[in-house]
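Just one chain follows, in the form predicted on its own, and it is written as structure tokens.
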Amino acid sequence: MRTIDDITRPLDYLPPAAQILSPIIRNWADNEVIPYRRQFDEDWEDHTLIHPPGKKLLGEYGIQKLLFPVDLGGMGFGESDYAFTSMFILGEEMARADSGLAVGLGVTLWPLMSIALKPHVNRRLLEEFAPLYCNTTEMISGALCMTEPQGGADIENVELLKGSTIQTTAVRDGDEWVINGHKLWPSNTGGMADLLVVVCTTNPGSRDPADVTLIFVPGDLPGVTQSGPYEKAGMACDKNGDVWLENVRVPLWYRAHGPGKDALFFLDIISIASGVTISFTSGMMMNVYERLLEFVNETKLHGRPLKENDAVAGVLADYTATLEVIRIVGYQAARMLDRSDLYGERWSPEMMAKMRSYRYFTMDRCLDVMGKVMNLMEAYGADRDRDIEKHWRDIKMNQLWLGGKQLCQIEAARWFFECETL
């Protein structure tokens, strides 16, 4: 019988660690997550069931050390030539089990990307936070705090608005930053974030990139308040809440890089997130393929397996063709992020446009064929025991973050057609 390992991925792109990384995450998914994931939706508030597999993967297996240099106790992937291809493998295997968990665990690494990835490594901050991540088997949760209540995804529209709508402020006071503001929906908040990276401005209303700041904020500092998590349609494993910062003080050197550079690297982590999101799509689709394969083999029509019906075969072909293309596109995007020497800097308008294009294309195609699978399976498609409806809800939520499809379209059109007013 065919398996998900028959779905193509470009073998020449795979890092040397792939043969080790893939089986570890696959085994974790099969034994620690998939048997329990239907119960995770009811555990959205307390994470009593969700926490143990997260702790095992991040803390006990050490995945939270991935980006730190080896001499600081990490795995050294931050400065490797396969950082993003490795993260694609990680995201894909996690999302096959539960994309909410993949997002929650993956976002722990996201803030660190602003200081751990070549060419913009901040050694001093890595030394500061390495003990938090590397000297423990407990799970550490990181959060990137961008979106604000008044502007939604305006902050992520950096190229057009240039940080002018950011209202969370960072004011210098001697050797410290004093931060005030309100952030909305960051993953890994809802009371659980250990380390925040907060997008601020040093001059509200300014369109000068030098005023955009990325500042690291330990989650237990005085003045940091996290709300409880929101109950959402899906992705229960990804806690989202509000974060309030009231006169929060951190050292000046907790800023990621400095004037001008922070704005560039903010673009960088948005571009990265667009590419990594495709790994979640690919992973979910692979598990749907597994469930669909079972269904069309065990269900009979006129005494034959359902898959032997011509019309059904057309739907199956649409699904697998889409999965094949999405997986290839995803690995290509990851390799492009790895090879800035060939494809340009990750934060360039060109790479932003291309990563956004790949992301929204894969989301649209996935939602289209997922709908066909739901229709094919009829009531079974919506049956929680079949898991299809869980992935169907989750993939829609994957589409909505970072400005959703609309901002992806705008940034793609802006670069490819040289639009001047978008």
Second form
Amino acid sequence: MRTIDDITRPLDYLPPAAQILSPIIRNWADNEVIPYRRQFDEDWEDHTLIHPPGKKLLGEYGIQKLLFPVDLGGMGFGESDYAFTSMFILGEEMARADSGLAVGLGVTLWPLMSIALKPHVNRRLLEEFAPLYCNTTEMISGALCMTEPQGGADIENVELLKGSTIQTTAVRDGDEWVINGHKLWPSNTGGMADLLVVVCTTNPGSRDPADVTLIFVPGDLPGVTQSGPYEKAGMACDKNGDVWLENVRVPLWYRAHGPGKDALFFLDIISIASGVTISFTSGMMMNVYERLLEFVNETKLHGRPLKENDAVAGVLADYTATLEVIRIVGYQAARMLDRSDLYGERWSPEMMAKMRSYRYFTMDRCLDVMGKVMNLMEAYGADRDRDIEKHWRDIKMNQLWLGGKQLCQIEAARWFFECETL
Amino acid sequence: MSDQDLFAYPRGRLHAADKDLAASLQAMVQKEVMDKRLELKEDYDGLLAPSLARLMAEVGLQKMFWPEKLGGEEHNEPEAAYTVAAALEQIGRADVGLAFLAAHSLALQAAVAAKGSCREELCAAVAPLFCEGNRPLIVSFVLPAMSQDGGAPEWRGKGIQVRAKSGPEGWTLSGKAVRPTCSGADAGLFGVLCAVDGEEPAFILVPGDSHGISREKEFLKTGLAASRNADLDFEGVKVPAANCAWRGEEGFLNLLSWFYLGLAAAGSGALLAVYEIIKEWGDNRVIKGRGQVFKENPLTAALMGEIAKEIAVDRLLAYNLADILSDPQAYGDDGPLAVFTSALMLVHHIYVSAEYTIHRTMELMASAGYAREWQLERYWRDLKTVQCYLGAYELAKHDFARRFYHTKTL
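Form predicted on its own already given; the form predicted together with its partner chain follows:
Let us now look at the entire complex, which starts with that chain.
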């Protein structure tokens, strides 16, 4: 009997810890998430069912310590040559169970990447926040606050707009930053963010990258307000909401790096997110393969298993061919992020263009075949109990964040064709 | 000119009464469904059930085809296909699930009570369910489906879910874990295609309160909140002989053709709503920090143009199907199988296009595309659910091949 482990991944890219990491996460997924996930949609506000598996993985298993140095109580992945292939494995196994949970848990680590990944480690900030993440078995939620009401993905379009549309301000006042602004849609908000990284400007309207700032803001500071979560088509495990910052004060050294570097490393974490998002796609597709395999074995057409019909087999082949390619592309993207010595800096326009390309290409292909297998299952394709429709809803949402498809296209065209005005 | 009128359709083929009905439905669903969406979302009891009652019982869509002497409106000429299209398009614009339920009712009425083919005994038995009182009658179908029962009698490769036996007191129906097309939890009438040993299949109408029908718990699904669906068991369900609407394939193909017209119109209406959503977005969303609105950017404008093209073509196709049903002879009069095949092709084409179109629209709207507040995601879920219930496109292609290549073994 074929299983998801027969889907190819480049074995020579795998980290030494893969043999340990994969079974732990898969066991967690099979026992803590999959038996309960069909009820997650109705738990979007309260997270009564959603919180326990998150707490177990992040807090009790300690995945939230992943990026911190070992001497600060972490696992030291921030300085590993396998950081992103390891994260790919994590993302894939988590998303196989629930991509909303994968996003929520992954985003807890995401803002830390601006200070924890070599070569741009900010030791002082890591020391500051290590106790929050490492000295607890409770789940900690991190959030990266980018999007603003006036321009959606404009803030992520750094190469063209150079931070000129950012309206959240950071004003220096003695030894502190005073932050004011309004952010929309950050993952892990909706009332749950413990630590925010806020994209600000020190000079509204400026096109100087030195004015772009990434500032760490503890979620419980005076002046930080989170709305309740938005209601969405899926991804109930990932809460999104409004964040208002009113005269929020943090020390000057809560800035990630400094003039010019913050903008670069903001690009870095966008590039990383584009690549690692593919792990969610392949994870979801692997679970759909599992559920589809059951369906086409047990369901009959002309008195035979559905899979034995040639026309149906064509659709099934398209599905697994796509999954094979997406998984290989995803691991390739992760390896490219790991090996900047070979492929270039993660925050370079070239890597940004390539990560965006892989991301939107894989999403498009996935959505195409997932829509077809859902239809192939006829009335059962839309059943919550079959799980396919959940992944179909979630994968669409995966496609639309980080500026959506058009921004991916523009960034890809800009680099590959050396466009000057896009 | 209204936004809807930007999308051409053969308005000259609609009677004044059809246009009036469409206009009044447009106003009604705007006020009673669309304007309440943000507050009531997909609340069945607060929004969908009252709207269904209003449409089916008060406006009277469930009385449309039945003879006047039985309490109906006797609007049962073939041209009623245009009425069905115009009405369901407006309802689909507001809520695809409501249009989906109405499509069941109108298809059954058209197949059973059309002028010239209405059998008095059957109409007399069934029309009161539709015409008496002021409660909506929810109609559901039990159609052939892929199943786990490899030994089930087949219709075009799919298993017939219910078996029926004829006896002196009428029909006795049996079937386990039957999946209806809608509303298994609360339908008042099921139209069931039944296998009959050694004979042609029978299409039998089964009142929802018949003894022997047990309904499983409503299951959760992607969309179509108006349809509270649940699997059913038929255990020795008895109905009078007169409840057999027809034997053999011809009547069944006719029913399906009308059903597909309803679904095509519902899809077209939903796409008109999608247009309204993306138009508002394109008019107001500022991008690239230069005060440029979305519709003025060459990349996004091209996509918006493609979205409009898909919607325009789908609307024409939906009305073209109405034209085929209103006058089959004009299209060659090659019998019910030809009409059925055309209907199946058109409705699948519309739903493939609808999925493509909404995906492109969501991509333009990014997070707003999947936020419930913007409504777009509901049309996306609803239309995909209809497409699933319509059946596998890959298998529908075999119906096309049967017709155009005279295949014998598919």
